[in-house]
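Given next, in structure tokens, is a single chain: the form predicted on its own.
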Amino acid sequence: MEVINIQGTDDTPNVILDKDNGKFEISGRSLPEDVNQFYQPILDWIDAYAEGGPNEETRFNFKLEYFNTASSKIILDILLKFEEIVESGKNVRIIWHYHEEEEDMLEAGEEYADIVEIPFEYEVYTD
């Protein structure tokens, strides 16, 4: 399966989607000018991953410093896609990283965890 490896900018996150190596990560800042254009290939990739036989266990890392409202909706879309993978019998675990001084980011993760039926783990990091 094709690997997605997008280098982030000041406005877009780093994205790594690598099924063979079990690397799934979105990190950095997410406030792209056109959120749908930026995230559509990522959503398409996740659909193909789900349809093509996902790994027995998927550990998806979110390590976002900031995201805007439009991105927050897309993050929920991503999580809902992984919830479908969970419903198909595969293990998915969301690793939600947040900076020790960014309680808002922890709360955002907790809010997502309340919406979807996917196990979340929270990992705090420092500078």
The other form holds:
Amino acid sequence: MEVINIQGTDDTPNVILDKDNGKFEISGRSLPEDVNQFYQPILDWIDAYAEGGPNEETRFNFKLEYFNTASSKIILDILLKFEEIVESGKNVRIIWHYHEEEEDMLEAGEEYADIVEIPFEYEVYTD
Amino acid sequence: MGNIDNHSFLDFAYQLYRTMKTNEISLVYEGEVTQDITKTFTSLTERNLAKSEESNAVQRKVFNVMVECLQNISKHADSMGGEDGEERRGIVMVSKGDDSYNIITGNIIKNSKVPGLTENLEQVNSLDKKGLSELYKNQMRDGKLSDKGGAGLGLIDIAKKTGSTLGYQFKELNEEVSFFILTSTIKRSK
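Here we have the form predicted on its own; I need the corresponding form predicted in complex with the partner chain.
Next comes the full complex, and the chain you just saw is listed first.
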């Protein structure tokens, strides 16, 4: 499968989706002007990953510093796709990173964990 | 440009400067709100806050709220003529008080949208932290992204992040449109 490797900017996140090396990560800031346009290739990639036989275990890292509300809706869409992969019998784990001073980001992760049936791990980081 | 009365303009500029100083207004902008403007203001605010030795948590809250407020204008503001497709304009102010930051935005909105918006604001203001979280989750699950990329989450998010009720006012300008002012307050002491 092709690898998605997008370098972040001050309003779009870094994205790595690499099936063969088991790397799945979205990090940085997400406040693009057009969330649909930015995330469509990512959603398409995940669809193809789900259809083409996902890895036995997928560890997906979210290490977001900030995301706007439009992005929060898309992040849920991404998680819902992985929920389907869980339902198909594969293991998926969401590693939700948050800064030690960022309770809001921890809460955001907990909210997603309430909505989707995927195990979440929380990982705190400092500067 | 020859008609500008130099003296009264200087007077106005000085009064504006004084008013801003007195109220510790660190930013005022009136004009079109685009993604580039949003990025410029947020990075400016970030730099100012970093210098002000404010805690990171407060800095990020101010940043978050600014982004949502600006994106609200760039997605929802109407124009005086009431025609769609025109530029989305608004006014943005950031002021720093003894114990809080205030982010005040104003923009034109069609009168027909006022009752719905009032209802949303009242609902958000009536909820506690847990209630807001539930509303946010429901809206995220059931709401659809509009073609402008709005998710109907902005006001809920601002209330969640600030922990304060949203201040708002509508001033009817004519039969078609009103001026909508939204005030978000972020407490400084933490």
